[in-house]
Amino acid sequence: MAYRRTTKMATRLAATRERIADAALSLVARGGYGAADVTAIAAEAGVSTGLLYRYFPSKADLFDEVFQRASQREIDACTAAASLPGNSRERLARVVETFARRALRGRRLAWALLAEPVDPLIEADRVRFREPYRAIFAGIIRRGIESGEVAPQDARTVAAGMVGAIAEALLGPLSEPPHPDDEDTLIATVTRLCVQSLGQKPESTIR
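Let me have that sequence as a structure, single chain, the form predicted on its own.
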């Protein structure tokens, strides 16, 4: 009986923690970290501020949870895009387009993840969470080299350059009001930039 009661309590505690984190993520997605104060988060989650602090010792800890969850969703979407069929350039283009379209569709959240001033804890996560994106691009490049589609090159360095270029290209548009007519042009330009950074196809593959 004691074991069942403990399990039920753990489930309930986990559900409450999840509700708080989801509420914080929803508010950050709508208005950024600045719009998500503890009182608003507690109200959104249907809990008291005192209870919120039992699950997250500080606002920074809660925002760090939000950042990690939101960032992982984007990484998962890009990983899925990279796994779809196609040659190296097609797969690379698909990943870049996936990232850019998702960022522009959820621009307030994307700005919060990429550039909004944050606690050092989250800033450290920003640095750490660039690695999965670099790994996705580097993996595509290496497989392209192995298949003869891409000329030999330092895959990790090129991948790091792509990640930096994508973020830098999107920061300006993300900080401005939406311009739907310009978004396709922006995405196409950033995608072309990344694909062209692979260099020309090896002569043996040019027909």
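Note that the coordinates shown come from a computational prediction; the quantities given were computed from them, not determined experimentally. Just so we're on the same page, rigid core means the largest C-alpha set that superposes within 1.5 Å between forms. Numbering follows the first chain given and starts at 1. What changes on going to the form predicted together with a further copy of the same chain:
Ala138 is not among the residues whose C-alpha shifts by 2 Å or more between these two forms once the rigid core is aligned; its shift stays under 2 Å. The rigid-core alignment places the CA of Ala70 less than 2 Å apart between these two forms.
In a rigid-core overlay of the protein, Asp61 has its C-alpha displaced by at least 2 Å between these two forms.
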The other form holds:
There are 2 protein chains.
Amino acid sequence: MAYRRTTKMATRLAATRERIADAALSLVARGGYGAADVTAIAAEAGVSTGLLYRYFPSKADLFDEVFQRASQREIDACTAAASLPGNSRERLARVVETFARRALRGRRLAWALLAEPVDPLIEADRVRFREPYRAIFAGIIRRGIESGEVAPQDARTVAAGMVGAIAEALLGPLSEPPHPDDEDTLIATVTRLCVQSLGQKPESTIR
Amino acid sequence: MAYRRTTKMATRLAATRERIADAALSLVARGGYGAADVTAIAAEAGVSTGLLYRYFPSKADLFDEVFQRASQREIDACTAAASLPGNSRERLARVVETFARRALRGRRLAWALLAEPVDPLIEADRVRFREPYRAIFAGIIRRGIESGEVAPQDARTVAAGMVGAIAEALLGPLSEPPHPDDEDTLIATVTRLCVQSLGQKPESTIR
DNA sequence: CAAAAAAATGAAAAGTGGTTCACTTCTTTT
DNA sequence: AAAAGAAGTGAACCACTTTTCATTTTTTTG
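Could I have the structure of this protein in the form predicted together with a further copy of the same chain, to go alongside the form predicted on its own above?
First the chain shown before, then all remaining chains and molecules of the complex.
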């Protein structure tokens, strides 16, 4: 008669789901959203388009998850960088460097996550993608303010500005072929820019 | 027989072209790209879709022009702000303020120009849209470096960062209803952020 | 090893939105 | 005012994707 959910089956189902999500990410990482239509995703995952819809209610839902995963990795890396010891400026610098270096390494994916035009259906993900970074930066800034290292300021807005600055400064280079020599200077410039945007230490501006 | 181009006719042709472009801009400014499909544009302009294609070879070409016009106004305003007298930091501050204030005034359009997801066909315009700003900022930075007010740095990258910072910092507020009280502080924060990212005057860091 | 239920298929449907083109209307010219 | 040519129309066309669903295959259970 019927069949109850066996662990064996459940495992396979999860694996298929995984394969689909991986296929989608892989296509995006290689060819951008343009290359990631459901037909291509299904083919890449080795399943039929119909099956894809048994696992994800819609393409948007699929990308919700794919995006989430890809972002999470990046965010984890930055969170880790943020939690290393050091003063606010050092920590900030480390996060920016981490972000920039990883983005330049995985150019195509970074471009897709940061800037590539996607259909509006999926755009919500991108906005969400930037939020965690803003949160990381805002946290560092707030702690800097508390400890007196940084002048009081609107941490949220400044953090948003930093995310934007990094993204925009990398965009050009991201869409060009790698240029290893320039990368270090590029990263250094972006890092300095962010740290400086915090302003000087309050002591030096006390009247 | 045939008819030669009369000034009367030529004027009308130009007017129709104008109406189409205006209609497109108006739709974008009110409802974003989503609301600006060719059918809607034609309807708004009071012409048929077919006629639209007599004036513009394709939708992308139409938006090329529409974008161009909308941007030009903004860019002109910023260029004007940049050319007022003052030192680099003052001039930079003025441009940022100008940009931010105008963006907040024309929220919907600014959002469309800066960040709204568009179909890839049109995305090229957006990249181009940011370029002139980068150029304005880069010009100010370079002059600052030449005059010794600003430490030597990669003007192009820093300028890109500023454009990104401004855009990103405004994005949240741009998609929310106006909040007049907060706007001035927001603008002040963004301006300070950009000016500070230039770093301190070289004199104070000379050893 | 049937019978039952779920997994999987893939071609067809439905939706989307830009573009075309055969045709009509209006303007100019003689 | 008639001929000629340009402006203007809008429904049909097309390319492209997502989504569905009737059908087949696989897995489980009694």
